[in-house]
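Just the one chain here, laid out as structure tokens, in the form predicted on its own.
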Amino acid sequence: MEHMTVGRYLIERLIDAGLKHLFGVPGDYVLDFMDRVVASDLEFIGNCNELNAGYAADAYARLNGIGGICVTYGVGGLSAINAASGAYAERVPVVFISGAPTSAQRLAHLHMHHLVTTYDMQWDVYRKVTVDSAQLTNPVTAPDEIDRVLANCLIEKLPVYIEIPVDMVDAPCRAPSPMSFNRERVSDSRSLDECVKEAVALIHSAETPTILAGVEVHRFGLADRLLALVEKSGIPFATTIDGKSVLPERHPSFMGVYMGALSRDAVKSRVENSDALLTFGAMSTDINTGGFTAHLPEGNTIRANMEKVQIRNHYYDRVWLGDFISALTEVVEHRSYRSSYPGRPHDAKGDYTAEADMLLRVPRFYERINRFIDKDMILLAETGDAIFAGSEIYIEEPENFLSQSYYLAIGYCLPATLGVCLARPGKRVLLLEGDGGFQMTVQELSTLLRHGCNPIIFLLNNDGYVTERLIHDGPYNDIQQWNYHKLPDAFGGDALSFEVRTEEELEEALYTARGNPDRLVFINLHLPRDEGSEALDRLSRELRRLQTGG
């Protein structure tokens, strides 16, 4: 039997862990480590620069529970950090591996090439934005370091740094033995039993009980509690915009998505006036708060998020999100509060005819994209106007939207898109992509030609940076105009381009895309310059006011 090393150790618990693919880009101080990968189970994912890696296995990870990036030394494990300070902000659990030069190397603090200050400087820095890190230093010690590690990054859901020295990869090692990434989280019982009854008596006194739904409950797969909860009590819901499609749009009880003063007004008024409004797992972040307008009704709220809930002025430690969800389905009283509200319709993306000749806009733009995407698609929407107008499209399943609404990386979503297709394979991606983060990782469009990938993808061209003009204009806001539909085959690879300015080359490029499920489809919106969808124009108006205190 060959002899287990440091390097198939840390493959095998990746493996265990649910990894399938590890997206990445070589370097000398990882190579001998890839060549394990390769030789593995794994199927390693070349991307075109470690930045675009990490959003790739960002992405990647929501939807498969966990995803991995390996990189070099200092050039590449400094590139990748953008990455992993977005996977900590919205608890993302990805494991970035770093190779490194030799433990001889390190210990007489020769001056080697990527190196910046001292050898823990990369991994201080990593210290800051992952829950849990280590440096495979010791073959002795590797295995336990490399199972705490990666326990903690799918328990805490949040991202995890592993350095391994060159030298360390093939370092004989004990063999790995039977072990479960999961910790059970116990509630206490005493205060779990408080917390429900005092949580019951405020539903069962309400007229008007609502449920706000955020980012948390997705990432600790409680979408079901939730589902249970909402049908045993019959109470409608909302959610932020980072929980969009944690649950099902097309439910009955759905009734859109809560962002302050961005919100719809029925939305808006239902939620700010609940006399018991129950939050699960939601953050108070400026996006989904829409800049800080939201009003909620504190004297009435109930905040669950992963081990505290606080109700009115009661604070409850100890109390697990996903036992709270569970224990108030066992006891909450089912009642019909359908009359209370105006649920969303199951006809919400009515009727649309193009216009022949008329130069597309805007809104009519995404309502056209409202009634094209369907239960087999995943929408993708780029930071900027596409995550605040995809806020307000029609998702049917669950998980059918994905945008980093938190953290707001500009070109986030082009090598997110390459993650999406990987994890599932099954769907199709619908790109929302603005020209600005598109110029910024353009290089990941090969690499989802080069893989066969099939997304949609829509470049929403207006010239520039639209989000920073509706707030504060200026000659910073303007970049280069590409041909970019000539992009797909500049990168060599087999798609179909469209060049779009009328709604009627939107409605062939449409068909097109629809009668080709296999093949990437790269379409090239000429959309007006300084025009956004209405809900960026409520968040620019209230951006500013923030900024000047107005």
Second form
Protein chains: 2
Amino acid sequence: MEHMTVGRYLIERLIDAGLKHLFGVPGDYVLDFMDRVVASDLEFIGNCNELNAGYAADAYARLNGIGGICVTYGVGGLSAINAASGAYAERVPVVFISGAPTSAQRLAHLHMHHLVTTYDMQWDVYRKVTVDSAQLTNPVTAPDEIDRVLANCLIEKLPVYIEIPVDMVDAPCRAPSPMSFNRERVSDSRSLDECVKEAVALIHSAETPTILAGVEVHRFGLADRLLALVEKSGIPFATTIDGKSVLPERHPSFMGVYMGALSRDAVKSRVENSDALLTFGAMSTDINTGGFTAHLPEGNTIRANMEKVQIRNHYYDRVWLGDFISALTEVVEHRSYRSSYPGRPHDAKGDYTAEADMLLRVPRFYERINRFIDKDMILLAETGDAIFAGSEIYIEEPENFLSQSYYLAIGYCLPATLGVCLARPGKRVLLLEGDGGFQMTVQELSTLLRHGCNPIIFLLNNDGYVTERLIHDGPYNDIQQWNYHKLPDAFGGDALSFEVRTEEELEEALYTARGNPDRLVFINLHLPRDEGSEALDRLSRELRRLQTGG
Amino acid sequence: MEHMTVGRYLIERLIDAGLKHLFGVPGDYVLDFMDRVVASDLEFIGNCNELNAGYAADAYARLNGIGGICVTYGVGGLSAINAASGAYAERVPVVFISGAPTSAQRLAHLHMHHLVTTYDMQWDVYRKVTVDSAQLTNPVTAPDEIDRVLANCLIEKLPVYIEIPVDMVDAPCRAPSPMSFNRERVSDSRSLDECVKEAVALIHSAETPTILAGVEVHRFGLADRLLALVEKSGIPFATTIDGKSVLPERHPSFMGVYMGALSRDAVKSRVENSDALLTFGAMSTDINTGGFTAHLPEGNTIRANMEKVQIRNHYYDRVWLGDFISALTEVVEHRSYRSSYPGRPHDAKGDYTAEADMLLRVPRFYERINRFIDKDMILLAETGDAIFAGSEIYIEEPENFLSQSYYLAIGYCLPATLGVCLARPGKRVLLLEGDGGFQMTVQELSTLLRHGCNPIIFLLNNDGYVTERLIHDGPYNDIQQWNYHKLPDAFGGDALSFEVRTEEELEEALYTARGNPDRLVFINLHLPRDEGSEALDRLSRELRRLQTGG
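Taking the form predicted on its own as the starting point, write out the structure of the form predicted in complex with another copy of the chain.
To see the whole picture, the full complex is given below, headed by that same chain.
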């Protein structure tokens, strides 16, 4: 048997933890490690730059359960910090691996290229946006450090950082011993009992109990448990925007996405007037709350998050979200709430008939997409109007909607599309991408083409930052107008590329996209310069109202 | 008179400090500040993403004396960290300005979008890669903070960070009082006297004194002083690679660039066998020393850096580089060292005749460029082979060569081209850009086109990371082959675009470029896949030798 080394140990543990693809960009401090990666069962996916690699790994992790990137020291690691920050803000388990100079160079304080200040600086920065981290400088302790860091990544669903100096890659170390990364959290049984008892009493005495499902339910893999609770109890549910598609929207108890004043009226009214509102894994961010326009019924609200349940104004600690859902499901009684159920959001879809020479308008486009998307597609909505409009698109199956809807890094979604394509090869990505965001990370279109990915990319071309334009306009919101549809060819790819200005042209593009399930389809969608979706309209009105104190 | 506000104060001081253009990307936490910028005498230059904006500002600062970017909080600031790191590593005075949530949001610990952990996190990160910084949270102290931070930027020639919350932009504050940012450093006069006396005695007793000029001479604006010393003393000089073009290469005392084993033999021999080597503002980095293959004559070396002079094994503190050069110039005697002068590096240029159907080879290309470039062009050399090959290209006038030759962030040079074009509108940029680097930051080609910049861009298309391929090859060094010459059109620009495979085609492209001085010229230069310049050849041989301990 071959001797174990630190580099191979790290790779084996990444595979044990569920990783299949590793994103990254080469650079001299990480080439030895990359040699071991390409010789392993991990597939290395080269990106055009490190930030894009980080975004791809983040999206991959949201669906695969863990993602990873490996980059070089300094110029590489420090270029990916914003991806780690986004992963931290939105609880995504991504492993950031960086090469580093050798121990000898470090000890001699040599001025090696890519070094900024001290040899610990990059680690110091990453410690601010990761839940655990290690510099692998000692082959004796490296295996334990790797195990601990990867376990914390999976248990906490947060990014971690591992730095592997060049001379450590082939340093001999102990072989991996059996371990499980799926350590279950443990609740305090007395707290759990009391908490469930109180919650169920509130539910049983209520007329309009309501469930609001948030992103933690997805991250911690609790969707099936929550679905069981929904079905056993009969309680209607909404989701937050970052929790959209955590439960299937085709479910008869689904009401829609709740985002404060941005929600459709029936959902807003049901959630805010509920006499027993149960939120599961929902975060109180400005976006989830529609710019803090949410008015939850505080006196009747049960908030369950990762390890804490709040009922009205008191807390139960050490009550694990998964246990809480399961225990509640066991004791809750079924009732029918159909009389007060506000109806499914998508039932009024009705017909859509394209008009031949009609110039495409934003609301009509989203109406059309809502009828085009099916259960084998994953919708990616770029930060900007696409997220707000996307919140109202009908996502039949769970996990078929993805956006970075709290950290909101513009440009996230194009690299994220690569991550999703690799994590879910059986599905097709439908990407809604603004032109401003697209320009930020455009080169990853090349990587999508390189790997034969088949997304349908809608480039929402409104000649600038339309979300900002509607909220706060100025000349800085203008950008260079590109011939976007020419890019797949310029990037050396074999794609189907369209310019769409009318409803009829949109039909042709959609028809071709549907008929070519294996090809990348790029649609340059010319939209009015100052028009947003109906959802963005509601948001900008609301933000103006808040700003003026009106 | 209008009331002064914190936002306007900052803008006025940036202008006082010498800033004319401010790079950046909009985002909601910085839009109020941007409104004040576009209403001011500062020209706002919108970039495609924040890292690119940082690179553009860095290059701009190298020529203009100060550069700046402004971006939004979190997603913006944290995307630009690698640019700040590069500026810190290479001593470049760049002001990084970030918007931020309001004080009220901060005090309430609201979960605002773009927030990762605490409201201080981004500042904490920037403090690691800046010499001074401020969060402008109090309008009473903000003016003093702005003055202090900008002064330190200019005095230390290092990046700084300023965070301006949305509600501070229009907060009233005191008016600017007269101040000068050009505070001169002061030497300890007794140390200076003794140091100069010792140095001049060493010079006068030497047969082969030699000057090695480094980057600090340029950063601190000491080129004229050093040139006076060269001319008064008659001592021949070389430069480091990061100091290339700090003094004019047409000067009769210029010998070439010294990079340890990578230097041409005559320069290496002269520097390493000098009986009085004077280094001015030179840094001992792995690149400057040719991978630590430099063997300076330690017993006969005088190293003068910013505020410290080392002679053999002892130091003089508080001796300012500028004072040392001036004082030395006053007392040094002129002698002729022509008999031992190793000759100018470029005298053997001779003729170059293109052969019609000859496929272009890398060494021939650089031979040709060496004859094409003139004193009104600025050569930008991207990290990779272009830097090594560029070290040997003849730069007649000072400040006509620019590269990030220590931090070596691949992708730096395309955004940097934008910075140089704006800082030196009377000159034309000749950019040598590798394909790997180009893919990292390609979208900034759009910004160059948008502003009607006129660089000649040589895309060194060798189908991957050739520098790494020659040093350490693997499949990760392959990249997607693009139709690079189609990109200017795809980016909506009006450029002259060429595909060049033969020497004759290169001539046609160069002829057209010369005849169209106002247009962007893009040349997709098809080069052999595994061929580097002669300089890269020497480097990779040397690195292999060092790695194998041979």
